[in-house]
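One chain comes next, on its own, written out as structure tokens in the form predicted alone.
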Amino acid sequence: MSSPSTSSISSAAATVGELLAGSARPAEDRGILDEGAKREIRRAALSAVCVPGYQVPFGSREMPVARGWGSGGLQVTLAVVGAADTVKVIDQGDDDGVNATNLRRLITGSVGCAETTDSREASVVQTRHRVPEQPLAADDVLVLQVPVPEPLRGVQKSVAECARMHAEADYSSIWVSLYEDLVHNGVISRSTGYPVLVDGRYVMATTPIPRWDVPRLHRSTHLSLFGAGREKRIYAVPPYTDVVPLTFDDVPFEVEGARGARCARCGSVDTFLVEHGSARFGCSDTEWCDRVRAGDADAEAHRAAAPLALLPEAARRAGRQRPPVETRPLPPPRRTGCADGTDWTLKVDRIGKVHGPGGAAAVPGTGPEHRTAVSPVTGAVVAAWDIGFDVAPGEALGLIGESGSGKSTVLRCLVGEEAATTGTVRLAAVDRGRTDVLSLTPAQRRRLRIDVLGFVHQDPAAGLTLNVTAGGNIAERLTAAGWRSYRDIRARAAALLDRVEVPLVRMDDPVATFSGGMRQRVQIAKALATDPAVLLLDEPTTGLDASVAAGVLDLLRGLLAERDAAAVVVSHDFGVIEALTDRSLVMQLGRVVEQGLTDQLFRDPHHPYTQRLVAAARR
């Protein structure tokens, strides 16, 4: 994608500056937005122009306007409009509605600018729901009052997590929402708020405009400013900026409408039409409709620019509603090899984790010989210390111990859920094992969990989105890895679910409707989706009935043998470790007390603690 040139961004910034320069008014004026608030909004608008699609916060008091007037759009308009401007206000495509009329009076009365209902005469257009059918000029500003600015709100409730996802361009949840829409409806059904990628970087929600108007934002000549009053956010699309709808490679983007539909008043077939009664349609943009009827519109140019090629076609939609699931076999796993001059895929050296003050100074006086993990020096908990091992391709290593032994802490340090106090972790798939992955940034560690590490949680609810289908959960990992073909994603998900013995008739059912054992199988399929070099299993059968657990163990045993991944299995149950692993480390109070081949440890344990674990497994 091409980016907006520096000159176009500078031009947009200059446009905002010029518009705002004329808006300062004497203190005795009756403006409802004070100059301090205007300056704050102007600064936010300029920042938004410089970083297209990025939501810039601003501070301002609530506007004394009626509910539904769109205070965010109104604040932006009052900040950018000057006395020399001409303002047009549209509500649902209508210039003469109650809200549009009252807002227009409020703006002109506050600023002293001219008003119009003709888009050709306006320099600032405030709108709710529509981009005018009349193309705007290069110096025009389109202000949109936004009810829901955050595209991630429907998939993520945490504001902090939304910010993190935007910062890392982590938009797999958005792709899953599109996948689920296709699965259940055969089409992407959302209209307003359709997600788009702005300038190749930020995903933006196009609220409040319908899909029909989304193509008008792409490389437009005018500046678009989006204002959200409740969230106090402004974002912008400068002139000549790429605005590309998110869509799968094999599912074309479509706008609303039906071929052959026309306006009952003006006869237009190339406008956004709204239904008026049974099988009757009318132009949403009333100004354009009136001008077409009066012969005062460039109908030929309008038709050439209309997104008619994006109207739905029955032929290309055929078979998209729950398409047949292809049960092609899984391809052979990717061979990542070992690190230079070594035979390991994963190498852990002297990992330690201390919860509390002191670091290494907290270690003396703790461990099995002292019968405590609590430091007598600092009071910190030494959860794990001096743990080291390596795992070869196709090998499974067990970490076994009772609750509190530190085995899950080690696993969380490996996957990045906890920061290790000391030690190194190296992966053959990362810089041929030369880089300590603990030195990577949190964003880089999270990326490893997509491409290199597969993690199966003890509780499937921690590794799955329960209100999403089984196929959609796998699609989340695949789209995060860059997959963009809807059919390829479905085929891969079907092959994985078939391999873990989840009936394919359940592929499009929410995981919340599954039993515990089936959820765990879906989680295993998700973990394997990108052929990770290392598979981390945290108590994979805890909480399952004995017969269900036995089935999951049989499944994991077969998968580990065929996928050639290095695996680390954490469990308090020696029976699980014996069934899955080749070598094992026995942990007690944060230390390794015994290690060796799993079958030898099971047949001839030496340490008293290991002997107790084996005795419990044999009962």
Contents of the next structure:
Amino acid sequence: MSSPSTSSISSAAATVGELLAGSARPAEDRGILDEGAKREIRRAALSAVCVPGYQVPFGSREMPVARGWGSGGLQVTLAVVGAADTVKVIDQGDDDGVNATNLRRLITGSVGCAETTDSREASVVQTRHRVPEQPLAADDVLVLQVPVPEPLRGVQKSVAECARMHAEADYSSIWVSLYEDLVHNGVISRSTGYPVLVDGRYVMATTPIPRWDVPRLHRSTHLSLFGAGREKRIYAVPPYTDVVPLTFDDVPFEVEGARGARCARCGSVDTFLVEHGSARFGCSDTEWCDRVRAGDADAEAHRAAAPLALLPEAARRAGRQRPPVETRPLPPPRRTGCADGTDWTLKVDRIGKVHGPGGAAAVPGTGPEHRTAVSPVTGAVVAAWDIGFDVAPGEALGLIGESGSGKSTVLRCLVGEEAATTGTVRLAAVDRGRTDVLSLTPAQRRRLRIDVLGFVHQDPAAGLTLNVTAGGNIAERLTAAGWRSYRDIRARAAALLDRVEVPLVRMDDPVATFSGGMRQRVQIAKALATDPAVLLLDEPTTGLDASVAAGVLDLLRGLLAERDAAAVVVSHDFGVIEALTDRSLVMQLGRVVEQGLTDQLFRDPHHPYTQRLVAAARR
Amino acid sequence: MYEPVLEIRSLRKTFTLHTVDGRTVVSLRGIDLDVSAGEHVALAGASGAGKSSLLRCVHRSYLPDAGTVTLHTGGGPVELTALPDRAMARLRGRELGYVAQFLTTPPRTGPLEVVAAAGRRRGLRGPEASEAAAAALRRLALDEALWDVDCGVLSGGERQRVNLAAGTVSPPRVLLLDEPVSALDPANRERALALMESLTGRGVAVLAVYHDTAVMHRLASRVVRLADGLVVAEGSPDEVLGAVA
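What I would like now is the form predicted together with its partner chain, since the data block earlier showed the form predicted alone; can you produce it?
Time for the whole complex; same chain goes first.
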């Protein structure tokens, strides 16, 4: 690299034109990408190699091909290829397609390198749809043109949420999509873009290639670089890296194809075949096909490496999609105690939440005695202040109060949907109660919601994915907790749905087709999926009509007695609180105004507010 | 004589009615009362004398203002008025039973389940609780066809028998009964009385309110008369109520 001489820059009389004329420029620059762009792409590619499977953003340039026609792969190729390289370009496994030919001309014309159609001669292979049948050599680079780099795109629309899921390796939604695929189709039907786990960390889309080629990325000798021009992402699989297709432990990964199918031209049975007319197949990789016909291919080694053992086999998956007819009852709960020997499962100390400026300074002048939650000093809303309680296993605590009294705020602070302004929350299941849960990272707190805290929202739509089946919604929790056996997940989901009295014939129907009461039952089953030690119920029956609410209430009463969980029940309805809880806190304008045994609060309320509530509840 | 199981000292209760105009209603003005194991103490007195309030203050459905209620459990004495709510809730199941005049059950639950649940709270295991519940209901002659129907559809007398069965199955140390036989016809009433009679033989301390002096004569080992929130007389049924004519 050369740089302009310092003397010409320091010259006071120089014009821009003179400066440019004085600077050293490449003698010949026919390149499509300037050196700066190449550097940036190389940097992104190096980052991608360092973090296998991670999508590295890069400043994708305009290319003389339409986006979606290989602009990402082209940029990567132009950045890595040098004049001494030999380039091969294939499209659908074919060297002679219009697109492949044009890209090859563009690359060789721009860089001045050699071109070939023989994979053995090529040092850089740019491809769309295929990995060449001929194994690549150790220092070769395979560049894949990627249309959709995000493996989570199908299950999560928000880019920010996808980034979070990758960051936390939270891939349960992709497992749910595999589960749903199995439920609906009996097999995992996804072909191109099969999700793989790279190096045990990132889930990666193999978008352009069929499932047939996926096993060939695993511990490959060559470097694979994936370029997505439209989406501005580069990712990589370095040589000798684990690439494992996601599948359940008891559901074998399968490649496309049928046993006994053979290429009509060369007779190969161990290549990726595409249909030519009816019931006739041909090799997708035309180079390989030609060489087999010419006797110029190591067919024996190729057959040994081909994924023939992964061809579909009906016997292995018979009867997979039917819901289980019999269910076993849920196993009894398991609970851990606290370090200090006390018996609480959940302990909340002086929780406070202020919406708006001021924090604790906004609190004076608010509360029931001032008849307002709005701070006269800062104008902030004190939604909850100085709330404390603890709950033991098998105990249910009620939080009762009118709308806006702050009871749901407390629950949301517990679960992490809102950040508490002050206070501590301890769980027996976390560090045996020594750690303040509020001090954990958002990722750790999300983790808690998977295996320690079960949450039932007033609106089932908030706790369920409506276009996913009832079983799939439960599978989301189970896969998040690490369950990887399809049969075990099915059995557990069936047992849970049976327990909440959802008919098993509806197990494989999307929750969107369920009635409100049935959805609430599914939400309860989902909350119970991992047998959480703490159950948080936010107005669990409020959105339901009376008869349905009664059924859900009966169910919850049975479950609380049976699961030995510590429960917090938020409701404005004394009937719900009375049916479910032993002890209660009465909240008004963000404060606890009275607490006691639930029946005592109901029969002998002391605080004027509680007396008003009780009087109102007597109809 | 047995040691007292339940000791009530200077118990006071005043209600403040904020929803009316903040006026206060005095219910108990300082009650002292002991109940021993195997003793059956009946509370007598006019309506509003504080009989039911006393039972509820012991059960903590009402929170007393002052005074103490000490329950002598296997694990030592426990002062109930200052007991934390959670401990009180647990104690209620095992040690302290309360049979109200009217059945308050969880809605949509059948008699067998109501009684079995009470048994489970007192430490009976699943099948054991169901057997004990069935035996209790049979003893009170509740028609077996009604065992699994919603308690809400039962007659007053049937409900009262369910209530009594739930209160007495695997009986707790102290049993509080508030007019437990008020709605029963003579035959069923006789069964219920026989059941309650048998409790004292099993060492249960009973504190009860009856409106019927004949019942007190039959069951009570001691009668305590309340008037205006105070104990005004105490002694054998004959002493307090006068001999049966």
